[in-house]
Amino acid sequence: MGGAHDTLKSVDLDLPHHTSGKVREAWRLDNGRRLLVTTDRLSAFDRIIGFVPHKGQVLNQLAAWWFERTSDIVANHVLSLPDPNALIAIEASTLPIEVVVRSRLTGSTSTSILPRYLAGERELYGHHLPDGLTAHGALPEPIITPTTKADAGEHDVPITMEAVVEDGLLEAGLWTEVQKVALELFARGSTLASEAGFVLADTKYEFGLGADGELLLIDEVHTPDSSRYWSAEGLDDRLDAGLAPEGFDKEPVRLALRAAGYSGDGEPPALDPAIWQQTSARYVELYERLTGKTFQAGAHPIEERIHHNLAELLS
């Protein structure tokens, strides 16, 4: 694996109730709290491909910035950020669906709408899409395309808007509230992204219920790991020329893997260190343009700093 220089691959904390995800390590704390540490791991093809300098810090701090700027729309799980890579959050009961909002006809995975539209489908996730839409072009209006939440190692499964209630995943009133909130969040995200020179093509939201039953926005929000950001500058010209949009995420890694002929089978090829630095620079640039702040990298070694900043929790 590449990009391992000066990165947080994992973190070992002397705390019980530990779970590990693709990017985050989590521990259940007392008093209805949860500790989340965001690493620099980068996943593609449903596996960890490598490590991107500063990625975890960017994701953690950018999500916190967005949580703060959307708290008037819906409450969220943030309690504090004791470290640039760490978040203490409210322990929530996670809702059993991924809420994906899309404003563009794009994507390449089995849950994306572009491949299915190009194959002739017009009824997608309970929405009717008109003829004449173009690849990566704008949809008539943003739409919600829900999927089930897969178990580890499994894939999310698309479901229709109606099936969320019909299959008993959510009660009708709660699903109505989730839809309203998701579209308001996406509108806020699109506006602030546009002001920074980006198009927010799509994003994924996760919701949970607090101990009192309050709807909470959890996990992360509007980060380059959960969202597709495109450069607005020159976008129409690129699309007119049949080119893909310029994305601000792990695109350099994805392109390098594709150029090496890798599609997820076997050990990933070693990539030029410059690829990992280019990817890191994209994450940092996105953070700085969205927030208007200069990115300040946390002290190194990262794991030593995390232990120091979490000393009170660990004692």
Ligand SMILES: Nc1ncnc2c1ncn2[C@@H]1O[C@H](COP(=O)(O)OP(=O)(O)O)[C@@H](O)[C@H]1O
Contents of the next structure:
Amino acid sequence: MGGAHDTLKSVDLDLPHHTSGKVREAWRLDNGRRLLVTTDRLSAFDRIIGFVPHKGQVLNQLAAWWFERTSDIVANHVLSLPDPNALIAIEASTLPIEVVVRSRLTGSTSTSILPRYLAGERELYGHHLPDGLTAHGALPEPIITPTTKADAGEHDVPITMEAVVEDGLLEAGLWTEVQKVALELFARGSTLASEAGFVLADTKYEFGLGADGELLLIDEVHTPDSSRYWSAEGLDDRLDAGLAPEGFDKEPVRLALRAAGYSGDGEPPALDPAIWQQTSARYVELYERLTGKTFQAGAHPIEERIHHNLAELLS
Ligand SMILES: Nc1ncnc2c1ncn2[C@@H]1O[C@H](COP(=O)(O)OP(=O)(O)O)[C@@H](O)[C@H]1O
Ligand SMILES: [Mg+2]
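Having gone through the form predicted on its own, I am curious about the other one (the form predicted in complex with this ligand); can you provide its structure?
Now the full complex is given, and it begins with the chain already shown.
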């Protein structure tokens, strides 16, 4: 199938050392490099629910944009973007935690802070939250809520700030550095998001160590997959009216699944094609408003183009 709406579901390259994540396909290359191809797969409830036109390209190019705009805070894994959907990165030894930073009392999953706060908990991830906070409202200040990095198919497990060191996941000095960097990244993200009319409600960072032990920001940064972006316009009115914020991510899909009575068990139901188009439009709008650039969809068919752009690596 050709046309403007074909999606990159997977990608098959004649290269060794391949691993497949929920959204990315990765290959370990020579010289300490790693090839990451971002597909159009959309995951929700920890499984692949469907395919969103342009999502892979938006994620890859938006992450690259953010990596560039945060490189004064911390070094990152980017070497080059040989294709709109592909990244050649430094292969890092990954730190065994996911560093989530939150500025809002929100979320709906077991690792989120809103359901636990509403259930009366006030000690969360080693932080004390005061009484009187409101659903989706601002926290007194951004907080880090770390989780362990789960193996494929497993859920990430929340841990406290103290346990990161006590459980031997990171050495104390490194954890201090990671926290400082994560909060600075989040401050930068919030400022630039706010200039584009968004609230960065929360995000997840992954870090690794490079060959000489230096700290590297890896994976993706401030993409709509790793972050919750809300439309700032009308946000306070929505919250005052008891409504949920307007999210710029897979929210249309999540809502449609919920409306169909799906909550993660068994095969997901087929959704109206319009839902996928709406979701695609959100990803593209987010990219354009943040970067100030017009989104230029790469040539189709996508997989053919990737083979062409990676010809040197594949030969
Ligand atoms: N520079 C890097 N070095 C090593 N591993 C990396 C690097 N960047 C990203 N990764 C890993 O590659 C994988 C990316 O694929 P993804 O589909 O996002 O996986 P997941 O399903 O684990 O989220 C993740 O496991 C991530 O930790
Ligand atoms: Mg990932």
